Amino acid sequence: MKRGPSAEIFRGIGALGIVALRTARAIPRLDFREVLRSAAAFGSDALTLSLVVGAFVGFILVLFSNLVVVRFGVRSLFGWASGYAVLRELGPLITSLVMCGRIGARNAAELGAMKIGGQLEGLVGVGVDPFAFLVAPRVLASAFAVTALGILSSLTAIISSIGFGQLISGIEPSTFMMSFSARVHPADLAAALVKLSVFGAAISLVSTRTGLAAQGGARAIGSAAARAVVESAAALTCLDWAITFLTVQVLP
């Protein structure tokens, strides 16, 4: 009997919950050397891309903020508007969406290939828990890597906003930094760190579930990687709404 779309969604959520539970149970037994190795691999592969994305985010913010500055003459709020938007929303979300294609697709393809090739069954056969050996380290590494890349990307976006703000809007860096330091608070940075760490873990969990569900041959591996990107992006959108709602209540 063919399942409807809603049944598939609930089935996927249930499978994701099982993956998350098994990962949490495996964390005390994981190898931290594997965490560091995976974090270094995830971070180095995407560092340049994250910095470029951050620079363009800063430029886009300046273009939109310039409309407000010209229309209402609120030059004193330029630094706050750019910094708040980067830390609370654009920095974490855009960085994580980019990482869906780098971390998520790679993780799903690797785990899918290992499952189809029988390597995961081989690990179980010799008494090694794949979740402690492979999955849990990658989840933590993804959270660390996305958080670090998100902070660097956000910093790049703010620096880019300062430069383009002076070039396009004629706002001096001192004016920008005065507005930024006076109105951007530690709670904004805390909200960014919460989002980035949760987003990073979510990308790895969703892509793990997708990879472990792969069946077939080489085409299945490609399909798993593609689904990992799409499903991770959907999960990030939902999580972004939920975390934004919660952090506004807790970290206003």
Given for the second form:
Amino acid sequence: MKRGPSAEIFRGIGALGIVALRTARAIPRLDFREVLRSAAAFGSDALTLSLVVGAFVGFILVLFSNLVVVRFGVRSLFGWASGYAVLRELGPLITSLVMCGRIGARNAAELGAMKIGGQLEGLVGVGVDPFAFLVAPRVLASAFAVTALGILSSLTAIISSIGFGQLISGIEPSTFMMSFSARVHPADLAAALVKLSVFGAAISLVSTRTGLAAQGGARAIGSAAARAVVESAAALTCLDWAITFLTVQVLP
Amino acid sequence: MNAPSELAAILTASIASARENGIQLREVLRETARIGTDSMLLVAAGMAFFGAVLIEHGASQARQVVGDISLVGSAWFEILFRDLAPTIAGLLAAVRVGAALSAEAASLQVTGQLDALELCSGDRFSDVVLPKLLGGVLALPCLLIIGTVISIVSSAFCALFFYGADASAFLDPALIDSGDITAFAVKSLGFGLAIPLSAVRCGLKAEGGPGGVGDATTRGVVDSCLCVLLLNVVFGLAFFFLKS
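Can I get the form predicted together with its partner chain as well, since the one above is the form predicted on its own?
To see the whole picture, the full complex is given below, headed by that same chain.
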């Protein structure tokens, strides 16, 4: 049956809710070795990528702000601008968008391959709950992995903006650190942590749902992975606004 | 580290095939329309939220530094137009287009359809790869323009309704010069070529069964996102040194 787009959206949200609830119910019976194994796999796979992304973000930030910094002559504020922009917005958002691809698509492709290969039914057949054994550990692990990698890449971004700031805008590291330490607060780091952990959970839940919904042959795994990326990117931009709205009030 | 040489090989093979077999205009238009319409919703919705997010940040910080947020309006317009909006819209498009194109190319490759095409005296570059590349080059500028306009309008709207600031300051293109427009055009064309190119490279390298398609899609998305970030750095540096 061909359904309209709004019916698809409601179905998607419903399926997401079911995945989230079953995952939450499976947490007490979790296989912790599997959590550690998948966290290590997700994390080590994407470690270099997150450092590279961080370095790029720092560099791009310097190029962005060079315009304003030079025109208005506010070199003394650059450390604050960089710390604030990286921790509150660019670090979490850009890292998570790339992780949608690295972790989300991979998760969906692996679960989709298991679904299509009949391995999930096999697990049920031998009396193992796939949610406790397979799904919940992955959801937790990728949420942890995205948070940890996001913090690493934000730190890399700040370090790279110190380096490139000196190179391009001629801002001394000591000037950078002065406004950085005076104006960047623990609340900014807390906001980054909140954003990253919510983004990580969203990426893992959405990609798990699309992976489990895969049906058909080789093409279906590709499209499950592609849908995981797209849907989690959409969820990220939407959540980003909601979290920013809240954190600006709660963690000023 | 043979990715750059493979990308160059695909590009030269596509150009050579275009010389030999001509460009399939109908196929190019179809890909353009598909890439454009498929990504439109994600880019438009994402950029609307992004504009709103930036105003939240801007307002919370402007209160501490300058007091009135509309003072930064025209500088805001320039930064959004020149850097932030194309970057984020490009990333969103890279996510959408990179995933779709690499999944498609990989499933063609894994199921042997590309070989079948060549048995029927087709050519994988002129029939499959080139239309995707040209489609990207045509569709990405449109997507970036729409995304940028939406983010600017959305931030002006939020500034007006949530913070009561003067919205016209955020719609003031006074600081935009021809250099900014050139930067925007070069960036969008560069993204338009780089995203499909890196996605197709990962798709064509897919091997193995269904799992190979998933791996190729993952790599395609990551590579296209990295291309967008890398091109930002390259173009940023180029414009910086050209100006100074």
